[in-house]
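Next up is one chain by itself, shown in structure tokens, the form predicted on its own.
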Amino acid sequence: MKAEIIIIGAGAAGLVAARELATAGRDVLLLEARDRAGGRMLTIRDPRAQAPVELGAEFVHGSHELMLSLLEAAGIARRERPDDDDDEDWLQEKKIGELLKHVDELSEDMSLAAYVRRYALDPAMGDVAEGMLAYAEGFDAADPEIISVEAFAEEWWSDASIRGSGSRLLDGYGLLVDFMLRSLGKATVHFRSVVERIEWKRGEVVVHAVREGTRETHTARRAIVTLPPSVMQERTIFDPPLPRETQEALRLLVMGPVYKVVMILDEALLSGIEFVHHDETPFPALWHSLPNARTLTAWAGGPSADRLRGLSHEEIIRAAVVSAERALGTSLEKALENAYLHDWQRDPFALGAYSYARVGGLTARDTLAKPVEETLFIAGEACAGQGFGGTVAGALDTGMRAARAILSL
């Protein structure tokens, strides 16, 4: 099939890029390996839950203009995150900020763990150091021994961090996915189309894919590639290989692991629960999602998630239930009605939850987003700068940026 522009991946970046280009009258072919759109947005509807079950993205980070305009156009309501400024147990934000000011003094980047060992020598800073490391593991799904402290600090001071504004979608990200799908105009969408190879030269792209067992070849002048960095690292997709600086940027980005189990419980058990942190369990974080919902989410990210690798689906869910029982001090045997899990680490089209930058990777996201010979445009949360890496808002921004770059040529 021949098109003007091929977009690979129907996640947030791919959908918004296809929408923008199709609206401008461009001939667009959107290829998606899964049998659904949304990428790492995955909303399940269970009437017992009385709220959407989010197995992927759940939160809206910051006050991102594009994100908010799309939500408004789609008619999707939000609930603002409660203000935690007075909760000194929640990462001691002001003290962490003070500690991070030393980042400006560094002659070279280092890991967050190494930074803490250097600058948190005062025993009184122990809780602050633990809070920083817990934030990296839980919020960034990162290994503190690997994540760049410069990138960590950039995110910390951004609107995307937990310090900034944030909210949840009352009806789930699935409605946003559906809205963008409906607004693709004349763009052609192929689901179950797994891209195996991208041959390219300036002004020409040939994409080899397998759709439901049938090999297909598609040609275009340009391509927007929204594959996660883990997938591009794992598979030899580009022929010829990407430029050296683009490959180096990919190397400096790591896909953090996350296990997220959403349990549907008896409503009475959830009364008064907002957020619970319990370090001594396989799932250190628990939260109740929305008012009147019957869902309790168990979260393990970074090293906590790594310790769960290799367990079966059922074993991971059981570990989440046990963690909840210990944290809440009660048995869930009679209250648990169902539990949901999607293993993003084993998902061949994700190979992880979302990205973070390793040491030396402060500018890797911007480098990855640079167009290659005005022909290949890489987009997705891994390309999002200004602290918005790993977020849906960041992914949307990069997709729109790639689409507008093409429209400007």
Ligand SMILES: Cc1cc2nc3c(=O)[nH]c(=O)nc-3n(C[C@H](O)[C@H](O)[C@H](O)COP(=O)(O)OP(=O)(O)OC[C@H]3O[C@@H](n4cnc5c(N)ncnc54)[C@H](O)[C@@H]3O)c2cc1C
Second form
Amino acid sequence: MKAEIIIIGAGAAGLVAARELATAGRDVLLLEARDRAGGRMLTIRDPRAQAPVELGAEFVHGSHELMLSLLEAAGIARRERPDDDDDEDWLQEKKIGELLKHVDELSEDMSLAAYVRRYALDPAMGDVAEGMLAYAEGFDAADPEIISVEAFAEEWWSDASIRGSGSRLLDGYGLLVDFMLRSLGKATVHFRSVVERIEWKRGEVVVHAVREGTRETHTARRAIVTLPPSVMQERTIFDPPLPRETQEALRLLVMGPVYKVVMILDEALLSGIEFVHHDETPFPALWHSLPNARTLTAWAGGPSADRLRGLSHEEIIRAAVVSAERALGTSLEKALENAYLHDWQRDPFALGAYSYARVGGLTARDTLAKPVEETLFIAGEACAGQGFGGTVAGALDTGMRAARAILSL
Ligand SMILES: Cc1cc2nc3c(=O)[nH]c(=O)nc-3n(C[C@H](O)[C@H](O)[C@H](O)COP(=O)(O)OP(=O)(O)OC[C@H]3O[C@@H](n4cnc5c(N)ncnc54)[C@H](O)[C@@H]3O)c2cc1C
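Having displayed the form predicted on its own, please output the structure of the form predicted together with this ligand.
Below is the whole assembly, all chains and molecules, this chain first.
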């Protein structure tokens, strides 16, 4: 097929870019490997849950302008995350802020773990340092020995951080996906179309894809590529390879692992529960989503998730149930009605949950997003700046930025 612009990936970034370009009357072809849109937004409907079951993104981080305007246009209701004292105690937000103040004095970047070893020497800071490392592991899905302290601090002070406001979508991210999909106008969408190679030169891209077993070739003047960074790292997609600067930026980003299990339980067990942190179990964080919902979510990110790799689907769910039993101090044998898990690490179109920057990677996201020869526009959460890397809101920003850059040419 021939189009003016090919967009690869129908997640948050790809959908918003396709919507913007199609609305401006541009000829768009959107290629998506899965049989559904949304990418790492994945909402399951189970009436027993009495709430959406979010296997991917769940929270809206910060008061993000583009996100909020899309939610408003789509008529999607939110519920603010309640202030959680347990969270505050666990995080000791103010003290973490103090501990992070030395970042400005650093002559060069270092890992968060190395930073803690250098600056949290006072035994009184032990708990604070622990809270900070747990935050990096749980929230950023990062290995503290690898994540850049500069990038961590940037996110900490941003509106995307857990310190900022946060909310959930009452009917789930699936509604946002449906809304964006419905508003693609005349754009052509191919599902089950796996892009294998992108040949490119200035002003021309030739995209080789396999759609339901059949090889297809599509040409366009430009492409917006929203593949997760892990997919671009694992596979040789670009021919010729991306410029060295772009490749180096990609190398400085790491795809963090997350296992998220959503259990459907007897309501009585869940009353009064918001967030529970229980470091001694395979799933250190648990939360109950919305009032009246019968879901309890178990979360393991970063090194905790790494320890679960290699287990079978059933074994991971079992580990989540055991973690919940220990944290709640009760058997769930009778109360558990169902449990859901999507293994993002094994999913070939994600290869992990979301990205974080390794040491030296503070500007990697911006560099990755720099258009290449006015022809290739890389977008997606890995390119999002101002602390919004790794989030849906950040991904939306990057898709919009790429679309507008093309419209301005
Ligand atoms: C468990 C989990 C929990 C999360 N929680 C939150 C949260 O609470 N709040 C939040 O803001 N964010 C959260 N995130 C992160 C958020 O989901 C992502 O940052 C965001 O959805 C990424 O959007 P994207 O468009 O950049 O990438 P994606 O959604 O990954 O879109 C890329 C698309 O490319 C497709 N693709 C891949 N390979 C190919 C190929 N070869 N050919 C064609 N298409 C291909 C994929 O199928 C996918 O649809 C979470 C993620 C996970 C996994």
